[in-house]
Partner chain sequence: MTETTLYDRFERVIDTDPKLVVAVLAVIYLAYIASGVAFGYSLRGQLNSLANLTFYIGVFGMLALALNLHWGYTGLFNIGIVGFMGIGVYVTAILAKPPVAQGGAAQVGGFGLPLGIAVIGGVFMAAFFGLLVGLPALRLRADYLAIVTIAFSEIVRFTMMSRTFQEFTVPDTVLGYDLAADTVGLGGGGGLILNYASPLEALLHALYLWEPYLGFVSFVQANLIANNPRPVVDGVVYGLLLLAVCGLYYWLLTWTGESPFGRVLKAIREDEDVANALGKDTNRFKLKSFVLGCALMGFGGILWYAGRGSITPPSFRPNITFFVWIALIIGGAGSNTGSFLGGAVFAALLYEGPRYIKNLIEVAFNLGDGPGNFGQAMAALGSLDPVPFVLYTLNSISELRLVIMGVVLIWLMHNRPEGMLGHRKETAASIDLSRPGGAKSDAAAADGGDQQ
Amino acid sequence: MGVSETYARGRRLAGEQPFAIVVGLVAVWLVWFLVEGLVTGRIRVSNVLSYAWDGLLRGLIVGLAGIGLSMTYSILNFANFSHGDYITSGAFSGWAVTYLLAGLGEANIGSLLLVGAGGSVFGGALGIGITTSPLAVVVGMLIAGAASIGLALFIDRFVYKPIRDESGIALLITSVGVAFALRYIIVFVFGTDVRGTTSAGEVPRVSFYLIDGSFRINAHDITLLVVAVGLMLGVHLLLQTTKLGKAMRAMSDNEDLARITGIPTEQVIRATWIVGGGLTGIAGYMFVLWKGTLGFNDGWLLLLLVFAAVILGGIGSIYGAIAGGIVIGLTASMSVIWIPSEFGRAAAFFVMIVILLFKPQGIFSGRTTA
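In the form predicted alone, present the structure of this sequence as a single chain.
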């Protein structure tokens, strides 16, 4: 059997069974891990579990942010490069409110609203955390979502809507300009310094002890898991059980037909920005809560992984964005077993390329919206 025939058979198998290639790669890794890693003692089970847990949480953040990007592409048919700065804008808005509620009476209001710009106040000193200041965290998360919704609707109304009938390239280039504008507005207001936002020592942890070590899960990990899974389930119910969700699916399949059949397309577009913007802002906030630092470039750096997840899952597929995010997150985190940590992102993109070679339309074969 020649190389070309083997490749063709691999593509056919991946087309018939969407997760076949992923399962195959995981199986190869497991064989290598069991034979070489555990037998020689070079790899510890506790470390692998820690990397896997970190990768799952990272993947949930990427997948949650990817839902908004996928919805935008599916319904509005353009790649929004300003999506990463929506993530950052939501994060800064939410954390400004969290700082204000947690530090009211303990620090200057201006310093709190600027999220401690210039080192004027520190989140760790305020004792910010899901267990120490739950109200501040919950309200901040909601404000992050609301701020991103308002920003998305504002930019759509005054920037994207006037050129919506132009080519996708025009919208794409415009979104790049919006991204730079938002980023430097954030720099102008909040500064360029990366600040710590939570007090790591005050976050409760649960340790799991194994034969060769232990790995830990903290309260912020659990918070991220609950919020991300809950929101993803909410999106699923919205798409599958509501009239709005059916309208979104119809418009993503055929916008002209949806308009002819009486579906209010402008309302659907507005709802798309609301749902996508809200999820994006909350993803940005939870990302900062999880990693404990906040910087003006966070969303832009995360955007590369979000795009990789959306492409890997199948452009336009909501479920594909979630699945792609988890695959990308696990790959980026667990690749440090073999390679230096600074190459984790490169490993994630390499896995994406390998999977797309066998399944070019992505894991979910480009199924739009749902």
Second form
Amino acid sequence: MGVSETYARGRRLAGEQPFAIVVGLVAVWLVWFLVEGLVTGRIRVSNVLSYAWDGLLRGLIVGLAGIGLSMTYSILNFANFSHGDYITSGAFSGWAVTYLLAGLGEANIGSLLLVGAGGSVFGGALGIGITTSPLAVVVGMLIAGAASIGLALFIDRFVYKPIRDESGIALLITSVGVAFALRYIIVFVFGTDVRGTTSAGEVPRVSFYLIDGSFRINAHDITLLVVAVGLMLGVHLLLQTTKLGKAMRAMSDNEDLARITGIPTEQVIRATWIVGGGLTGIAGYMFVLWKGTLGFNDGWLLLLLVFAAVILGGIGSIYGAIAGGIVIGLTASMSVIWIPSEFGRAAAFFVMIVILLFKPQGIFSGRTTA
Amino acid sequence: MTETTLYDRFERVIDTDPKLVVAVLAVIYLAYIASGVAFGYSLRGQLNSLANLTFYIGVFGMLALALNLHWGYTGLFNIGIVGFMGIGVYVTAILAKPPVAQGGAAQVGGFGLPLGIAVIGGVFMAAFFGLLVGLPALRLRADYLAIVTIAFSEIVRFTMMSRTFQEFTVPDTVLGYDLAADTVGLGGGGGLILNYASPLEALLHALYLWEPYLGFVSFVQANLIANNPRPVVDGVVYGLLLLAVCGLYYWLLTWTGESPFGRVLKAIREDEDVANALGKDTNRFKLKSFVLGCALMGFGGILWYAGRGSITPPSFRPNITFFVWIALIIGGAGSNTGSFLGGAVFAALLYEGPRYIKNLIEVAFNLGDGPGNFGQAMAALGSLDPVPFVLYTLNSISELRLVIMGVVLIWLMHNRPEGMLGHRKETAASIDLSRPGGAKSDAAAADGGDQQ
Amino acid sequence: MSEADESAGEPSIPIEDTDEMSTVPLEVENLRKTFGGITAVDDVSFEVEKGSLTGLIGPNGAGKSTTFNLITGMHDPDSGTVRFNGEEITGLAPHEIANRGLARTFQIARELEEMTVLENMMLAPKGQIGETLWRSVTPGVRSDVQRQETQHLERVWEVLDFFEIDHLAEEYAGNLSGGQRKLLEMARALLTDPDMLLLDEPFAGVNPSLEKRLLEHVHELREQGYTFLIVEHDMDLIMENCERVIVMHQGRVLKDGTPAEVKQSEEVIEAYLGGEV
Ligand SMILES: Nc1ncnc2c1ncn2[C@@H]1O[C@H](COP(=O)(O)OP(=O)(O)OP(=O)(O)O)[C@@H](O)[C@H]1O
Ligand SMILES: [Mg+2]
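The form predicted together with its partner chain is what I want next, because the block you gave corresponds to the form predicted alone; please supply it.
Everything in the complex follows now, all chains and molecules, and the chain you saw is the first one.
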């Protein structure tokens, strides 16, 4: 230890050290900017709180979708670029059913099943919302999960399984093909338009007055919070208490070893797609309920944030994915305090890149593997 | 024995590859000419269609060659191609656009530099950003590098779209120089209008070929196309120019690959630690390869977009990156000939082809107008009338194209990951490596056996 | 940049003269490396003399390969120093160490699979001007590159002949057998013009007759002035061929002496008989 260690490290880290210093300085500046802004009243406390709330909810969606990505990344050993389009597929399937249930009798079935493609029906007009049409929403959400599970299993059977033994890169490239095929099948069926899905005006909400402005929470925020936290707890119990969970953890640690010790790997892989796919589909559905619009690019645009979350949390760690999702969501939403709002997502990507460069094993790694 | 070996090599490198390229291109062009005849195109229509085809063969050929340097030679998984293309063309546009006073009210201006200098600037910036990304990121695992590069290309696109960078006011003088520009910027969501002389015109002026070119155009007008032949001739000549640039890329990258430099790249692709243990500073090699490839991608982007009326951010979505990757995988990563052919086949069959097939079907069967959405198509199908569904499918061909591409990519990865030319032995050396003087004879026995 | 040596027709590999002929090219002092909880190398010190053939032995997991990795810069030591030809090389990057004349082979042969044997070999020579990109692609200058490649090629074929793998020259390295790969790795390492070679189990998986031939090569090369440090599990082989043996056990140097001394050492006998083997 001591001198020669510093010497050895110093030589190799010489190039990185300035980066670390820059990152530190940036952090100091960020804090100073916020504190100064709050003190002088340039930044409103209520706004900061609104951003944080928004970021937390966005983060829950990213984290929920991230669990599946993280599990497949570690168990099947590849970065699945079609994961974003599983999100979109789940959302469209679920919303088709929600439209159908909410609008039965009010519009023709075709338009409803196509989620109002081409402006034929509007979600607002159907009065869709958790309070106005709870059954349609709950059933739609479940269908979203089921559809994503079916899709994930189908694609795994016909696309990934035949090349299971190829390198992670070959699988990655294949998954890009899956992503584009799925995305444009969705376009073929549902069209390219971004539609409004909920009747925004009818969603009940409460407003608090907080020091210097108001702060709102609506019913869909709460729905998302309840569903996401509930599912996350469910996954936690599944992994900690069932045999399946143990097998999954063993496989994400070392697939070969798991195979030798007699864990039926294909079965575990199927279970992984079921759990991951279900959460992903529901995440897609809840995302649309929460933001009130649906378009064919939603999942793709979310995908890089999901990757960011998974990498941040350490690939293979489910708690990491959740925590990473929240950090990424907060970054994307709260960054508008410091930078123009167009760069919220860019800021999240930037955080991901910095993590990849300096701590590619993730910031929560080394604790739990589940 | 060595004579046959030498001859084999000669045939493989000098003879067979060009033959193959010419043969593939001939088939493609004949198919397009034949479909043009089927459409009853006039000469003008034929030339337009061929010029368009050539344009896409050119740009995809170029980009696939550049990507081959990254992935095929060095094993660098870059899926941020479109970001480097965008940087190249945006910088070119900003440098070449006339100052705002000349450009009309709503638009931001540029520096009004000659197009040639602007292009150099664009390529340089693409290379510079390659350096910026590569310097920290090239030591990452392949899948992490993929995520970093695609995130980078999206950040580039967000920047193009952002209001923040839409417009800047340029100071009157910078370090004593009086700059022509008043305001410059990326134009935000509306993009930039490219109100400068067309690249072809600028190039011909620079080569003192402008007058002969105009003469040629009037010749065409007098003899072949009476009515406004300029756009047609421009298109054809620009297409040929792109093919010539492809030739330059091919030559540059073949010399790069067939050299001690290329050999180190190949070694890095195979096992970086070994290259290191043999005394190669692999980080430097990777960086050089990455920066060169990014510069070539930037130039590809410029040649693709700088001749258009305008550029807008949606053109620079990751779709193009995906196109280039398919082109490379069709052709086979690792081979320059394969890369170019992959670009050509991709452009002809997957990129442009579906539209032609749609047109052919429409010409062959007069089917009328299609339904507005999938629901109507399905409803008709339910009542046993397939025509609306077929029409809807045909009208959605530009979206279905991407589905086909995705499926083709999956099929290739399942059945032919080494590309259409199969496994090719392209030796990474500037000279023939067979035994000098050819003293021993048993060397040749292993030589002939395993080539495809 | 040194040009490739132009040697006479017969297969021999001349070594480059070094000015300061240090008699102790490699000195390792108090080297230590831990991985998580395991101390793989624990306070290891030894020296290797010029022109010698030194054996490094020890049970599985004794830390031999890790020691190699520390010497050649593949891993950074936690503490300790490595000196080569009188110069401290601790913490240098692997390529910097290789370029100072310290070549290595890997325990599991790491050939470059999708490259031919010839390409593998052509990679090795130092000071290749064509490794600078602009030289390789500038018309005119490229002919200099080709001239130098032609010189290297001659040497490559000599070495291929020397190792009797010339009939495999055009084969992909990935298609070679285990023993052939070991030969290729050694041949490639030699082509870097090293002063010293670290060979990690060069004879593992090599059939006995090939092993004999390889050993003859090693002795031949040693007489030409190369220095060898060899990791090997075959005790008899080490005892017969090495003039000095270093025994490692659980990350430490247990014994350092002549084969006779090592054979009689109680600790060594205990380590081997009481230990894992
Ligand atoms: N990269 C690494 N990460 C973690 N542990 C390592 C690493 N490399 C080596 N070790 C550990 O260090 C110890 C020494 O390993 P090393 O490979 O040096 O042994 P060795 O003497 O070469 O054994 P063998 O004769 O089996 O090749 C072992 O316990 C091994 O598990
Ligand atoms: Mg070992």
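Note that the structure is a prediction, hence the values are computed from the model and not measured. Positions refer to the first chain, counted from 1. C-alpha atoms forming the largest set that superposes within 1.5 Å between two forms make up the rigid core.
On rigid-core superposition between these two forms, the C-alpha of residue 349 is found to move 2.5 angstrom.
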